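Taking the form predicted alone, here's one chain by itself in structure tokens.
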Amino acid sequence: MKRMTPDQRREAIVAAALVVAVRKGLASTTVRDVAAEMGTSSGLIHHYFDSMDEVLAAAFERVAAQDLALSAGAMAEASSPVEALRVFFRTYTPADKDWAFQLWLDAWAEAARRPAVQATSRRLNLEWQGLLEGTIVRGVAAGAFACGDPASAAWRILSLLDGLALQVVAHGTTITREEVVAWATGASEGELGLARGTLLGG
């Protein structure tokens, strides 16, 4: 078998940490768990990462950054700012990615005691907000949206969507996915001066 390069070994550690984190949650994932998943020793993990915090941050980033890139790519191909927002709502918390949103919840919960996880979740959250803000700015420039403060509007929309999605993922039956979409798009339409139902069309 070909020997792994250092970068490949780091990637293998991150992949193993992600498998464990999806199964057990970020907070419960340990160096020993990751080593067992890889069939190796804990010492190998410590050789490539200074702390478990860094391993977990890298595992979380692998999923969260990929989801961000997929949404950004799909939004960039949209025919208009309105369509880009429709794409945003369709791709932000898809039903088959509850496990990924659960990792976001874990990251937020762990952020206070894990600096690397906090830094990663903060940076990616800012990128999501920036993606939404940029879409709103383009929509205002095109005359499609009416919004005096795109940055604040983006934060309100994102925060509402996160809070509602949390209810679905963490509590299951508190509210439905249909309600999440209806309430979040309705609030967004109000923020952007759109007619009711505009973001559900297309």
Second form
There are 2 protein chains.
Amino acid sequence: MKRMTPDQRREAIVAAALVVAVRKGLASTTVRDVAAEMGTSSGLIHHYFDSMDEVLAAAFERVAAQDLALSAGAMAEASSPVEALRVFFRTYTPADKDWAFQLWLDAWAEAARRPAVQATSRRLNLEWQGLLEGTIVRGVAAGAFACGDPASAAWRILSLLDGLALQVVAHGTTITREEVVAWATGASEGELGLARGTLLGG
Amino acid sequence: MKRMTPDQRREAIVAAALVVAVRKGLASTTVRDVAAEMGTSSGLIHHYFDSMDEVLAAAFERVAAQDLALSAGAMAEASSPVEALRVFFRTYTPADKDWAFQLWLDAWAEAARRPAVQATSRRLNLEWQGLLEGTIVRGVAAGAFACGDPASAAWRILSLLDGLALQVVAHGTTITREEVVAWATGASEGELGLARGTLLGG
DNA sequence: TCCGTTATTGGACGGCTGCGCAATATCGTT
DNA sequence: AACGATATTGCGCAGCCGTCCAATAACGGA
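Let's compare: the form predicted alone is above, so bring in the form predicted in complex with the DNA.
To see the whole picture, the full complex is given below, headed by that same chain.
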């Protein structure tokens, strides 16, 4: 195959790994799959990554970090903390990309046995919490929210959303996507002392 | 190996599969692992189960259903809905058995690609929600809780708990077990119109 | 004690796994 | 045009996978 610069090749490997991971699941993505997806030999992958663990972590990070950056960017442009929270719920909720959330499920499960995946998953979860906490802190400072403990409130909102989304993605029919959004925003309004329905404007 | 009745053998297979699943993860549990754990040949397993998917589903069900029954039993003996909820939080929370919750993580992730595991996981999640919903309904009837929608409240409490526990088990150090319990009970008190600290009696 | 039933064996089948390494091909530079 | 650096190949290694099936062994009833 055509020769690439190390940076380009690394990118290509991660991109190919992601395609395979979405199709087969993170845990079942193999060196040969990724090589075939790139159209190269499998040996090439170990020339850039020490282990498959690191390839999978990089592939997961690619989507997860991008989604985070997208949400963070959109929230930063919001006119107020309340609006930022609306943006958060709109962009975080698995809408047409359940596959991304499925990758989160894969990552959480794999974390126990793949150190690099665990590190990435933990770091990104922490960043989501930080993003949310920052927004809450700003809202409290602006007098828009009433919240005694922004850090824990952020964890609660994030975890509720994850727990509910999990049911949709893993089990399909137990609850609907609309219920996830409605229940999570409702609980968050209670958490932050907002009037019912405040966070549902879309 | 010694000949067993079909019932005994099925049990032995499921028990052995569970031991291996706890050690290696649900997804990485193989026919040969299970056979070796039992001390029999691997062909025996397919004499009792059509596929590995069903073995894993049965192994997962063994722990999950037992934990559910244990909680349900203890909650049924509680003197009041409030006490029942206290029991719920005490028994649901991953205390010394993170391994059981890790199996839940495995099951949720595997659900996408293993029909039998998905069916079991979904059914048990629904039963947990039902157990919680029933308790809330009884509490409302007894005037102990104020809750307009017990069904969705049950989903919210369960999902919050799952989402928080997930961080503990998958990432280890992000939040502590104590925070999980404190935050989940706190949110539930808000959800049900209880005074702060009501659910923490232990 | 013999016999039919069936639990159990053990290996065949085709395919897959992560990893490592010598050989080769393709660059940019001289 | 020749060369050194290195990206890429292709395969070997040792082992694993789920599934299937003919042969065997152990049991209960006659």
